[in-house]
Amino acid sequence: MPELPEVETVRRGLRELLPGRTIAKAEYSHSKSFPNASVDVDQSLIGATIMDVRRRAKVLIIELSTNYSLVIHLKMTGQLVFRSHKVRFGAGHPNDSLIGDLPDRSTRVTLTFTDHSKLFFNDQRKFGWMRLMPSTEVPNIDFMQRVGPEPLEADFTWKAMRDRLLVHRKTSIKAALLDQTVIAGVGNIYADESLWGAKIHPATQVQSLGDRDFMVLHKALVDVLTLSIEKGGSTDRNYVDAEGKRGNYLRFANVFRRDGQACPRHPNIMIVKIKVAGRGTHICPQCQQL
């Protein structure tokens, strides 16, 4: 699953491509994938130009001139893959679809721009899904209202943090961190990140954590997510950035994936891999101690 930098990532490269773009076409091939009337499709997605491209945690929002919106999950396996007879860009999981030829045997969805470019929703596993809907009802999903604040945004402080943490003052920081009702799109790679950089050992549990441990691992929290946004995200298997470009965030990685190897901070102390909220979890021994 994409956390928020991958998801990111794909949307500020969708963003310099699509806006001011009109629909002409719509096809798909799977119903999973598109779950829509044909009846909105026709009145609300064709002819409909392209306003802006969002993200709200790991969910990508395409606003329509329409006042209607496409919401985008591209789940384990999606891809977005914008093509024209300039331009060849492609974001996700970053198998040969990304620059082979498409249509291919997993695209769900095809839209055909005015201008004859396209945008291709690939997707291996069909897990991921493309919905329209009107804009004003994208809050009211599901997902929207159970999924907890933006960590990016200015008010995300430390202390609406702490406050959102503390909800769950029985549970391990690392299962807290995890939750996407308590912060959104903070997955398995920033959570091992942030911890080790504010010091803090994965299983400690959150009424054990006072004030000053909220502020270090709030700006080593936000410090992380802006590097690897910087980065084009993590180089895990499933994820590269608009250009089909793999990021590079893992290379900088203190922890993640670094089992066996040297602390950052304590050169003779190795990373270990222990077990914390039924993840793999990666500390050092000797900053993170229980």
Second form
Amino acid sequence: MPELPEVETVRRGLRELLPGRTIAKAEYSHSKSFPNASVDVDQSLIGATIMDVRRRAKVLIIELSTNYSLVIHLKMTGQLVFRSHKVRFGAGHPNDSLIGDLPDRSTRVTLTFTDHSKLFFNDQRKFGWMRLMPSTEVPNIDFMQRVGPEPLEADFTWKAMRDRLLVHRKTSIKAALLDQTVIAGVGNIYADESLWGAKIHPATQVQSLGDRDFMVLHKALVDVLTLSIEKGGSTDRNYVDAEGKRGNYLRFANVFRRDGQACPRHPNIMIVKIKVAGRGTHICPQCQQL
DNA sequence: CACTTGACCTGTCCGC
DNA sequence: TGCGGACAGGTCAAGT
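Switching conditions: you have the form predicted on its own, so give me the form predicted together with the DNA.
Full assembly next; the chain just shown is listed first.
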């Protein structure tokens, strides 16, 4: 579930919390989650000071003073939560924390810093991963080589978006939006939200869209991603930010998870949930027609 | 080749 | 209440 706005929210949180801290200990249990076949963890991780926290698409990159980096993909249920040793609060705490004491049964990796604060990598479904690798190798991994442009960068114009999408002109616009090699960071929530915003049916073939459509879709996508970052991302089930707090975007969502409710543009029309590109897809049947 | 489907996992929810 | 099955959605491998 973490998409660009969620991962960006985590990045901003960690950027405030981690740089300057030095790793004293690393605990990990699940071999698929961490670390990596060929890296000496003690050598490259223990004693390393965190320098910066970056993001590319849905991937987080924690840069270390050892010239190694922790590269993290949260996939669907991953969480990256920082806890200072002094603070203990669980679900129901007034600060809107979604999760309780850590580690819990979904904790895959625990990093302990020299000041006794901790960073927990939780992942209920074990799809996510954390890799440790030389920083110079990060741009060379397959995903980085193939991933498309960042939609919130200045050079991501509507024409740039159109040209990327048209590479896959026979497929549905929804499948194209979800393809990370086309545009970086868009997932199911923001694909549905932006297509509703642009009044485009998700099953529309890319090649049948005109420049007007691409222009409107571009604005809808950029607007929805920007708004979601402002609201701290979307918490549907598992997602929390670097402090364990929920995101608030879904309160502002127009269609996602709103099947059975009225379309904001059509008080008498119900949003319905269909399947497009193998994914649950929410549309207003009035606004979005094939 | 271009595109679609299945696998990876676990927890939750629905219907019988 | 118990239980099987569908579903959740990011990405890559396998299939059409």
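The term rigid core refers to the most C-alpha atoms you can superpose between the two forms while keeping them within 1.5 Å. Positions refer to the first chain, counted from 1. Please read all numbers here as calculations on a predicted model, not as lab measurements.
Colleague: Could you check whether the CA atom of Phe113 moves 2 Å or more between the two forms, using the rigid core for the fit?
Modeller: Yes; that C-alpha moves by at least 2 Å between the two forms.
Colleague: Given a superposition on the rigid core, I'd like a yes or no on whether Phe143 shifts its C-alpha by 2 Å or more between the two forms.
Modeller: Not so; Phe143 is displaced by less than 2 Å.
Colleague: Would Arg125 count as moving between the two forms, using a Cα shift of 2 angstroms or more after superposing the core as the test?
Modeller: Comparing the forms between the two forms, which are aligned on their rigid core, Arg125 does shift its C-alpha by 2 Å or more.
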